[in-house]
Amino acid sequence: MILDLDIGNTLSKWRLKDADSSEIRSRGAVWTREEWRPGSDIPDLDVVEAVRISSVARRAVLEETVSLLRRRVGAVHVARSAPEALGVTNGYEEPGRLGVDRWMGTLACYQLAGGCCSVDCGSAITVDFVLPGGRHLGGYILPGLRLMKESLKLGTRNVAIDPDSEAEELLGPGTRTVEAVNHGIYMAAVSAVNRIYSEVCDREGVPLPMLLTGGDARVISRGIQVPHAVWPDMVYAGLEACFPLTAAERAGRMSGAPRVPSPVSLEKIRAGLAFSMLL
């Protein structure tokens, strides 16, 4: 078995994947904290042959998950930003700070989808470009949908955004507080993530298909006015892509991959955006 660790700031998920038949066998997710404990927080490391971690946790989170994985795992993959990879040019000044999990989301991206927008909806909402060619453009960092919802301390944290709630209701003017709260924020991140991607595509002359993953994916996606597409495993593919252990990685088929959206014209995108500067 392979077992693939996507360890974020508050949560980290894994999953164990088949070494032979490439098929995902269970999945799970913990909080992320330094202390791991076997058999309890993690899968039975026994039927591990091979672990690849992408972390953004404090150093000594990945230092000492890597130690105890390394004591019973005999192989252990890290992932790092970098300034080049797969074909993709890091678009940062100083590559090794771009957040592991994005620099993974946007290989596995340019990989299915050649340029690309990546979006990744978790406690921070990163939006990603990358152009047909491979050139990273770097990207934007905002307050995910939960922490919006803390900053404002009005007592509404812990009751969610329903993600099968329709774009139409939640972009609606609430009629209680907690109502206001959550379409208040749902408002900003969708008109966000909207209005960045028709600037973006804009400014470089080009329409790229959008790839959205994140818990918060599925209902952001609601609200996003072009097509894309939910890919839960994007992180994980991305890990596939940098350290293919199976014959389908090898081939390059990375797991759960969507069919690739086609992107609107770039005629339609000016238009849109000329008519929202209207208003």
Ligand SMILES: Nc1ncnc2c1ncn2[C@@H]1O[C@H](COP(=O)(O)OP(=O)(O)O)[C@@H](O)[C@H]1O
Given for the second form:
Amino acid sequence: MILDLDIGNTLSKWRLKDADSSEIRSRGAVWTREEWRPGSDIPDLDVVEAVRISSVARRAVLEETVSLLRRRVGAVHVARSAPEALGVTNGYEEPGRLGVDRWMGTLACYQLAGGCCSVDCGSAITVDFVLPGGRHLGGYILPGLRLMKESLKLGTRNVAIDPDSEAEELLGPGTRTVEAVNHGIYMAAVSAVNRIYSEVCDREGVPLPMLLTGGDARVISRGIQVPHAVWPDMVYAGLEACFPLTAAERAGRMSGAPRVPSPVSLEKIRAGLAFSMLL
Ligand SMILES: Nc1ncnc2c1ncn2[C@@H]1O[C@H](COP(=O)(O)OP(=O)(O)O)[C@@H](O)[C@H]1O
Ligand SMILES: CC(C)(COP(=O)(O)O)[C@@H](O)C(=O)NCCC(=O)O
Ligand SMILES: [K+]
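Mind pulling up the form predicted in complex with the ligand next to the form predicted alone we just looked at?
Below is the whole assembly, all chains and molecules, this chain first.
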């Protein structure tokens, strides 16, 4: 079995993948602050022959996790942001400082779709762009839904936005505090993503397919106006592409990859942008 780990600021996600069949056998998540307890929080390491890790947690958390795993597992691969990988050149002035989850997600999107806009809706919402040809432009970081909610300190912290609620419902004025906060932060997040996408496509003169991942991807997706797809395993797919271990991975197939959404025309994107500026 292969153990894949995606350690974020809120949740540490894991999944077990069969090295022979490439099937995902099980998956789960634990709060990042907690200590790892193999066998209860995460699967028993006895069945694991290789581990792949993407981590944006504090360095100490990563070091501890890696040293625990190295004692038990033959191969431990830790992803790092690099100046160039898989045909993509990192747009950061200091490439190593780009969050490795962003780098993994962006590499996976580029493998799948060529030029792309990759959006990760987790503790932070990050929006990254790669042009056809592989130039990563850099991106945007804004607080995630939960962080925005916490920053208001209005006692709404534990009320998550229902991922099944309709966008129209979430975009209207709230008539209770919890609702006003939920609708306010939802509006902030989706307007930002919609606007960022249009601005960058306009500047670069190219419409790009958009892919979304992260704990809040489903709910954010409802408020995104342009064609896009949700890819829950996008960060894991970056690990597969960087450290291919199974036959399917070596052949370039990434688990759970959605159909690539065809973007609308540049003219339509520009018309939308012009319209929002007139208002
Ligand atoms: N069951 C859940 N538990 C915790 N957070 C959740 C849950 N469902 C949705 N979320 C949202 O997902 C976010 C965490 O998403 P995730 O992509 O795992 O973030 P990170 O990678 O930063 O840890 C939280 O900030 C919260 O808004
Ligand atoms: C921006 C992030 C905090 C997002 O983390 P997440 O929400 O996935 O936990 C993470 O990618 C990070 O720590 N990045 C380093 C700074 C940067 O990317 O510029
Ligand atoms: K994120």
